[in-house]
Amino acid sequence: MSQAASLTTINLLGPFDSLRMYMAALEAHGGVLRIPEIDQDAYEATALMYRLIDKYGWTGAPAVIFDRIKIDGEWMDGPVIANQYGRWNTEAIALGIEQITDDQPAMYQAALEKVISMADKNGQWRTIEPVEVERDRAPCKEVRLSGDEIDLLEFPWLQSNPADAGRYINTGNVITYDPEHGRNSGTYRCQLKGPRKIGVNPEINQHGWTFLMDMKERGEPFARAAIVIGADPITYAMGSSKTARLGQDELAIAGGFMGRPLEVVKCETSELLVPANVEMVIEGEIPFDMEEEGPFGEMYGYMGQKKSENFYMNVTAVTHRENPWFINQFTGVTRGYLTSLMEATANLTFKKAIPNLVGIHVPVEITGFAFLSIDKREPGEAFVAAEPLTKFLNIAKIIVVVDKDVDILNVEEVMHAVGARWQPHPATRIIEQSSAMRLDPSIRAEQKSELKVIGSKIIIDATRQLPEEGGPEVYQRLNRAALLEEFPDVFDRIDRKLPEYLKNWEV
């Protein structure tokens, strides 16, 4: 029996109190591939993840558990977990959808609908304040290390790409506290620089960067921080997405989504409160004298540039579970966290500005795109609907607007609509200057300043063009729609026969 499945009771229904409970459920649903050992000095783990995505796609590849992994010439015990939020049905498992299937788009849609239903009438998320527990009740305190006992190099943190600056802790929620803004939890790449030293990289204008810069400007000598490794799916997603606004507590919002207070515990060397059920907590101090960091393979699938000045943390304590589990995000290769929480936030937020909005989807497998579906009634509505996204959704460089009959979770359907319903002129609008992503490898040097990045964006109106927009008086029906109008039960009939047709078919 596997380590995950050996838990006395496997709760298949989220939300889960820990990463281990979630992984047990995921394995019970057949979503985990176990690899007894792999040589990362030869970058075999990285190559395996690429091959799994090549074969099964971004939303079909399994989670992977590496039991042993070779790093810097040594075989280290794991488990090291990757792609644990790859499939879309992981969203449904984590959020407690009862009927789990392999229909990935349906599972994602079910998760999205459940999350949206949890908002109040004003589109705001419920919060439940965390509850503090004693240290002896916190699993993350089973082992406590301080001073020379700490050697982070002994743990199986990976270098995912030979062009990276080194090994990285890239799935940690970095928790900081500021008297003006409150608590913040954000996921930032952290370069392993030595036994007790870690680089910390919040990008400019991310909440963590704002916290640290505000403290620096107030003249504080350093910021206390804790890097939390191996949180439950919802708590981890809170630190990895844009669900919370500046000043909102991600841990309280996590409690709201889970329906119960998140248990937290006090750090060993500071007053910071951190989730108690995590695998590891790395405590430390972030001074404000910067040093170089990177490069690192980033989310666009391109190498991020080396930074001449970046934050770093001096480690003061490490606490962890007995035999802790480790996680590596193969950034730019796999999905990194639950996205339904962030996407539901975007849908609720933009619904206020786009009354005829049907849905927004930001596909992680093609970074830079955003798909917007509307219930179109008037000419020009596609451009009006897309305008708020150009201003407030930095990652959306190519915004494709489609009619409500197009499934925005299906990239092929969206691209089919672009090919069949879009005329580049006049159904295109280019915004020459708009906020952009600093990590976008196409951004030119003159588009970057110290505090902001200005790029360009394009809106593609792939809706059916009305006569007032130059479209035909009568828009032709889809072939499939014509079939269903004449024979509405034809797919039900063929679905009943399909198992018989396919029983002798071999791939």
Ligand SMILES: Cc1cc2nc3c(=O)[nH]c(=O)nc-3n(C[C@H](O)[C@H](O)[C@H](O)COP(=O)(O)O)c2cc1C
The other form holds:
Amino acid sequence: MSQAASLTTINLLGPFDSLRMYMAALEAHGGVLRIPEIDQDAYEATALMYRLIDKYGWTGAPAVIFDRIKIDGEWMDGPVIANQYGRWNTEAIALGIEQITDDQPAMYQAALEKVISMADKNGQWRTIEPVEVERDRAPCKEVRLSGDEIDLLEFPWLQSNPADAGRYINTGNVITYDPEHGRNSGTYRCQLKGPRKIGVNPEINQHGWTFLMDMKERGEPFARAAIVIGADPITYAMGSSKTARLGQDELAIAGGFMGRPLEVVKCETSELLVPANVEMVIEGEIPFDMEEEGPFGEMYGYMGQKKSENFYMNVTAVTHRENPWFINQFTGVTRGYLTSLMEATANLTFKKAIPNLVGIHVPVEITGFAFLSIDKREPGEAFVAAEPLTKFLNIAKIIVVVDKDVDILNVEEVMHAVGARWQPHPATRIIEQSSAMRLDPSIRAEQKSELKVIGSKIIIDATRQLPEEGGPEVYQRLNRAALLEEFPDVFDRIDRKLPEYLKNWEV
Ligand SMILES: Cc1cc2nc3c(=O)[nH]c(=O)nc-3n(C[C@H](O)[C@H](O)[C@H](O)COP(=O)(O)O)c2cc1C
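Now that the form predicted on its own has been shown, please provide the structure of the form predicted together with the named molecule.
First the chain shown before, then all remaining chains and molecules of the complex.
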């Protein structure tokens, strides 16, 4: 019997208090592929994920649960979960939208709209402070391990690519506390280095990195940290994205989105409070002498370089549920978290600077791009609108600006506009120096210093050009628009007949 079916009642409506409840809903919606056994010593799980993406696309491939997995010559019990936030309708499921369909873009759009509707009148997210529960009531403490009892190597953490430095815990929210900035939660990959030792990889200038460097500068001997595995979808998304600003508490913002306080519990070996309803918590100390880490297959889909100096953590305690669940991110292969929360944040933030903004979309399947749609009225507006993005969205190397009739969730439609509406000269701006992404494999050696990466960016104005911009007095119509002008109900009619026309069609 499936995990979902074995639950007496399945709550299909998010937000969910745990990853397990979310996965049960996902399974009930038919979004989960169960694989009883897979041999990761032969990289079969990785190859399967690539194949699922090849076949169904980044926003259509199912979540996968591997029940048993072979790692380092041993069959280990899972479940190991992957691509649990892959399909776009997972966003709608996690956010509690009632009508779930397989129309993935429509589901993502619905999720985005729901999140945007949750902002207050100043465009800010509501916060609800977490509440502390007793240790005995916390599911993440059903099993408590300390000292020599801890052997992280016994758990099914994967090596995703043979070129990676080794096995990684790569979906943990690393929680730290700093008296000045408060609490931080960030997802950083952690290389397994021994039974009680792991790497911790906040990239330079991430909030987590700032926390650790501030503690180092204050002369503290180490930072206390707790790594949370398997948080509920919203708490996990808060740790995985820049929805919170430095100093804002991701756990309180998660509570705001969930409409109820997140339950937190005190760690065994520190005063840190961590989400209680999770699969596992790995507690420890991060000293400030650095060690080698990596290489690792990065989000751009290219192998990163080995780092000569990176943080590591000495593990002081591990607590977990009975039969914990594990999650692996196939980085650069699949989508990793609910992106609508972050994208709604970007939309609201930039709306203040760009009044005619209709939407921003950062497509994760083609890292480096950002699509912007505007309600264009004046010449030159595309560049004015894109300008703030070049400064504040490091990942946006290629910014494509389109008119509001183009669906920015549809890459093909955006590229169609680029092909048809864009004249490279003069409708292009190149910004020679702008803050950029260290992981971008195209960054040149001279563009990187220890603390900064300066890359170039391009703005492509693929909006219809107005006469003042050299465009025609009357812009040619789309063929489709011409059809609809003459036959406004033609699609309604054909949609009614479609099932009949398609009935003998086999895919
Ligand atoms: C699965 C996954 C793995 C990630 N790994 C890293 C990582 O190793 N280092 C990093 O700096 N950011 C990583 N990120 C992105 C950060 O989690 C994200 O930028 C987040 O905002 C960082 O939190 P912070 O802003 O509080 O530092 C990862 C995200 C996901 C979803």
